[in-house]
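A lone chain, given as C-alpha cells: the form predicted on its own.
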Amino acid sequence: MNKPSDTFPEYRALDEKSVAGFVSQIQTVRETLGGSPETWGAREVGDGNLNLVFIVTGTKGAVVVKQALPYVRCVGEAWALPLERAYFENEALTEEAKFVPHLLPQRYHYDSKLAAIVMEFLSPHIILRKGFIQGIRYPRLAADIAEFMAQTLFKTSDLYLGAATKKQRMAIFCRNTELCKITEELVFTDPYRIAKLNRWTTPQLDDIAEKFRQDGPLKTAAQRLKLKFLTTAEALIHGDLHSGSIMATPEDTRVIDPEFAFYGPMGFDSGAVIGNLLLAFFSQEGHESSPGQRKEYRAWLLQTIEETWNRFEQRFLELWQENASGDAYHASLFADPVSSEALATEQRNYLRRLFHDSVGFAGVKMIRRILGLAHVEDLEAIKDPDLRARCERKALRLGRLLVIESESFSTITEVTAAARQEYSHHES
C-alpha cells in the first residue's frame, strides 16, 4: 500500500475486524449501537470509486464509518490520493449543517488520525440512483434538494457573507486540489481526448466517441466551463452532487459525500443534479419490463427536474431578499424604491446567468458518465449493450446540445422539452 501522507503517521486502513474496536471508543456510538463490542457485526459496503464504507450493527442500532484510502479505489494503488480529503468532507458537512442539518446524516465523530468519519446509518433510505432504476417516486426530492442547494450556496457566497469571512473559509478548501484535479480531468478534459482510463460501450459508441474528440465547438465550450470551474469561487459547492450522493425514502432526503467540496461555481452543483436526473430519464427504456412501461415514470423525472430548478430559483431569491448581508450588492445602496427595483432586475439576471451555467455543467456531467472513467449504474445496469448504447447515444446528443447551446435555453421547461424531443426523435 502507498504510504499515507506525513500528516497521517498513525493511519491504518480499517477492516471488518478492526472497525468495531475503533468505534467502541466513542461514547455516543456505544450508546447508539447498544450491547457490547463483542456482539457487534461489521460489513464493508463501499461501492463508490474512492473510499471504504463500513456498517457497524449493534443490538439497538447501527452506524456508518467512512474512511479515506490513500489511493483511488476504483483504479488501485497506482493512483495515489491524499487522505486529507476526509478533513475537507468533515469541514463541508460542518458548514452545511449550519443551514440544513435535517438534510444531512448526523455525525458522531471525525477521526483526523485515521481519516474516518462516523455517522448515522440511514434506514430505510437507499441511494437515489438505485431508486431511479427501480422506478420509485420521491415526492419530497425536488423541494429538499432545492432547499439544500439554495441554503448552502447562498449562505456561503458573497451575497450573504462579508468578504473577509468568505476568504478565510475559501483558504481552508483551497487545499483540496487533488480532488478538484480529478474533476478537472475526468469531467472537462478526458472525455474529449484519448485517455487511458476512458471507457464506453464499444463498438456501439466508437463513432460518437471519436466524433466528440474531433468536435471543436464542443471542446471549446467544455473548456470554457472548465475555466469557470477553475476560476469562479462563488460559493462552497458540494462538488459531486449526483444521484449517488443522495440517499432517500419517499418521505426523507439526505445529501452525503461532500469530499469534493471547494469554493467554485454554483452552477456546478445545480448542473450535476439536472444532468443526473436526465441520465436517469434516458436510462428508463433499459429498465422496462415491457415497451412503454416506464412512460409515466419518465414524465415524473422530467417534472422533478423542472420542480427542482424552479423551487431552487424561488428559494434562492427569497434568501437573497431576506438576508442581503453580504459585501456584494451592499444593502445600503438599494434602500430607495428606484434602486430597489433595479436590484430586483439584477437578481433575475443573476439567476438567469446561474441557469445558463447549470445547463452547460449538466451537459458535461452527462457526457463524462458515458465516455469517461466513472459511469452511472442507471446505464451500466442495462445488460443488452445495444439497448444501453441506444440510451447512451440519446443522452450524449442532448449533453452536447446543453454544453454548446446553454445560453439559448431560457427556462428549465425548454431543457426538459429538448430531452423529450431527443428521446422520441432518435431511435438509432
The other form holds:
Number of protein chains: 2
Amino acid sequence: MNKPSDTFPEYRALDEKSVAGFVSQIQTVRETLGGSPETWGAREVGDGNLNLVFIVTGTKGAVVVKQALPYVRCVGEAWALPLERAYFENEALTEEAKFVPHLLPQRYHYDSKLAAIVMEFLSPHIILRKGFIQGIRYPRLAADIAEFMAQTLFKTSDLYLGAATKKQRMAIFCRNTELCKITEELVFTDPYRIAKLNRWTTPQLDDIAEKFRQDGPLKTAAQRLKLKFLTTAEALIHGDLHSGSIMATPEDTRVIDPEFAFYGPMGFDSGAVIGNLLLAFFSQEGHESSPGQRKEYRAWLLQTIEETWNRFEQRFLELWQENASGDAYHASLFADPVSSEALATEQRNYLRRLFHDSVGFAGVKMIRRILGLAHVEDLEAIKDPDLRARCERKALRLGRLLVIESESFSTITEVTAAARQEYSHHES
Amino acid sequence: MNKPSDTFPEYRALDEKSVAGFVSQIQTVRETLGGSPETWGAREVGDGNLNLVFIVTGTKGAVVVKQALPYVRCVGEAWALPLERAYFENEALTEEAKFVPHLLPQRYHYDSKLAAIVMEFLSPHIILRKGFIQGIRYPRLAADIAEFMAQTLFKTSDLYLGAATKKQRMAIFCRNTELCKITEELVFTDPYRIAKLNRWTTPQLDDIAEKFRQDGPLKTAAQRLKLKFLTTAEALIHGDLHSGSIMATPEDTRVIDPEFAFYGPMGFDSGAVIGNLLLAFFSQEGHESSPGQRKEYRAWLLQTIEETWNRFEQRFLELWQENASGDAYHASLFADPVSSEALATEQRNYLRRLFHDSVGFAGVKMIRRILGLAHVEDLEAIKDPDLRARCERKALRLGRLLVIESESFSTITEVTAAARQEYSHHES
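Next up, the form predicted in complex with a further copy of the same chain in place of the form predicted on its own?
Full complex below, order starting with the chain above.
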C-alpha cells in the first residue's frame, strides 16, 4: 500500500472537457467505453456535498469519475478540505472489496495525482434516498446492507484480525482527521449550539431547535456518543452510511462513497442506516398524493429497518462463529463445551451493546439532518414548510428519545414501535 | 518528532566496559559524573524482564543507562522483541514530561542508534515493590501517583486535546504492537489456558489454576477487558504501571519504564496500580517476622489504595473542570447553568465507568502475576511454598471477583472491604 503524498502538485480540477482525455489513458476504460475518445460525452452530475462526479459515455458503455475538490463543495472555497480523502476512499474500497465485491461499484483506476477514482457507471441504479422519495420497494435491500455491514465490520475488527494487522491499518486511517472532524462537528456538536451553518425549517421549528440547544441531558448524551466516535476503534467503518451512499435497483445494491472511513465504533454505521430509514419513514407523509397513500410503504420502511438489524445481527454472529480468528475472545480459550456456552452468552451481550450504540447513533444522525448544515432530500423535497416541519418535528422527537434512552431499547421492534407511536401521536 | 528507523544497523549491546565510553560523549553526563571517563565505574543492575540497565558512577555523581535488547531478557533470544521500544519509551517520557516532570527521572540523552536512554540515577530511591516487601510507608505515594495518572491520562485524552492532535499521536503509538502483544497474551489470555510459559506454586495451586482455565464467565470477562484494551484509545497510557515501575523514597516518587505506552483505556493504568497494591497487601502475611506483625502495614496499603483512587478521581475532575479544551464534551455546549449541571452529572458517570474499568483491569493484573509467566517479588520472596500459596490463593479469589463483578463495586472502599474479607475468610 502506498502512502498518500502530503501535497498534490499536479492536481487540477477536471471539467466536462478534460475528463475524457484523462480517462482515455486507462486501458480498461477505453475498452468499457468503446469508440474513440473524441466521440465520448461527459457531464458533471455531482449532487453530493463534497466532490465532482462525472459520467463519461462512449459507444459501448459509461464510467464514473469521482474527483475530490480542495474544499467543501456545498459550502465553498472558504472551507478547505484535503484532497487526500480520495486516497482514504480508495483504501476503504480496497478493504471492502476483499469481503463484499458484489456490493460495491467496480473500480477501474485510482489516480493519486488528481485525487480521482474511476469506477463503474451503475445503471439503472439510483440513489436509494431518491427511491424512498418515489416510494420504490427494494426487496433485497435489508439482506444486502446487513451483509455489507456484517462482513466489513466483523472482518476489520479484533474479532477477526490479529492486533498488529489491525493497528497497522488503523494507523493509516488515523490520518483521515479532516473528514472525521466534519462528523464530529456537524453530527455531534453544531445541532446543539448556535452555529453559523445551521439551518432548519423556520419559524416552525424555532421552538424545538432552541429547546434542544438548552437540553442538558440530550447534549451530554450526544457528546458521550461523540466520545465513543473519538475513542472506539472497533472496525474500519464506512463512516457515512446513509441512503445517499447507497445506489440500488430492486434487484441490486451497491455501497459507495467511503471517504469518511476510519477505525471507529461499528454502531456508527448501523446507526446511520437505521437513522436514515427512519428519516425516510417520517418524510413519507410529505410525499403522499392523497392522505394515507404511503401507509403501506411506511410499513415497508419500518419492516426493512427490523429486517436489516435482525439479519445484520444474525450474519455477524454467524461470521463470528465461523471465523473466530482474531485476538479478542481468543478461540483457544473457548474450545470446551462449558466455555463455548459462556462465549455464546458473551456474543449475545456484545450484539446487545452494539445495538444500544446503533440506536444512539441513529438518533444523532436524525437530528443533525434537520437542525444542522446538511439536510436530506427526503425532507427538503417537501415543498409545504408546515407539512415538512410536522414531519421533521416527529423525527426530532424520536431522535431525541433514541439518543437519551438508547439503552432502554431491547429490540429493534421496540425502536420501530416508538417510530410508529411518534408518528401517530401527532396525527391524532 | 522523528520517526524511528525500522532497523538499527549500528546497534550493539553495551556492557560494563563499553558503557562509560558511550556516555562520555554526552556533555551533560560528563558534567554530572565529574572526573575523567577512565575513572568512572559501571555495573549492570537490570532485574526487569526486558532490558539492560547500567549505573555509571563518577567522582561527582552517577547516571543510569537503559538499553533495549533485541529479545525478551527473562525468556531468552528465542523471543525476539524490537529495539524500537526504546523509541516509544522516549516518546512517552517526552509526553509525560510536559505535565509531570517532577514525577519522572530526568533524561540526559536518547540514542536512536543504540536504542538507549541515559537518565538520572535516582538515589536513595528504591523500587516501590521492594519497599512494600520491607514494610516501608510512603506518605506521598497516593497523592503523587494520583497526580501522575490524572495529568498524563487527562491531558492526552479527547477531553483535553483536539481530535487531530490526538489522532496524530495515536498513529505513532499504533506501531508499538509488539509490546502490546505481550500484554494481550500474558495478561489477558495465557493465565486462562495451558501455555508453555505459565507457572504457579505447584502443587498447591494446581486446583485453582485448573478451575480458572475452565471458568467460562471468568474467561469471557477477561477477554471483554482484552477487547477494551484492543479497541479503546482513550489516552496515552503508561501500559505497565505496577509497583516495579515506580521508584520511591518516603519523600519522593518517580514513575519509570513507559515502554508499553500506547493509546489505550485509562483504566488499565489505574487498575495496574490498584491490582499491584492488592498483591502487596496479600503478600504481607509472608513477610511477617511474627504473626500479625504487618497488620498495621496491611491497613496502610489498603488506605493507600483508597487514597490513590479518591485523589485521582478528584484531580481528574479538577483538571477537567479547569481545562475542558478537548473536542469531547465540547465546552461551547455547557456554558449555561442548566447544561453545566448536566455536564457535572455526566462527569461523575464518566468517572464511575472509569472506576469499573479499573476494578476489572486490577483483577486480571493480579491473576496474571500468580498463574502466568511473569511473577512479582512480593510473592516470590516468600520462601515457604505453602505460605506463599495461601497468600496467592486469596489474591486469585479476589482477582476473580474483581474481573467478574467489576460493575457491582460502587466505591473503592467496597474493593478494599472485599480484600479485607478475602484475607480474613481464609484466616479463620
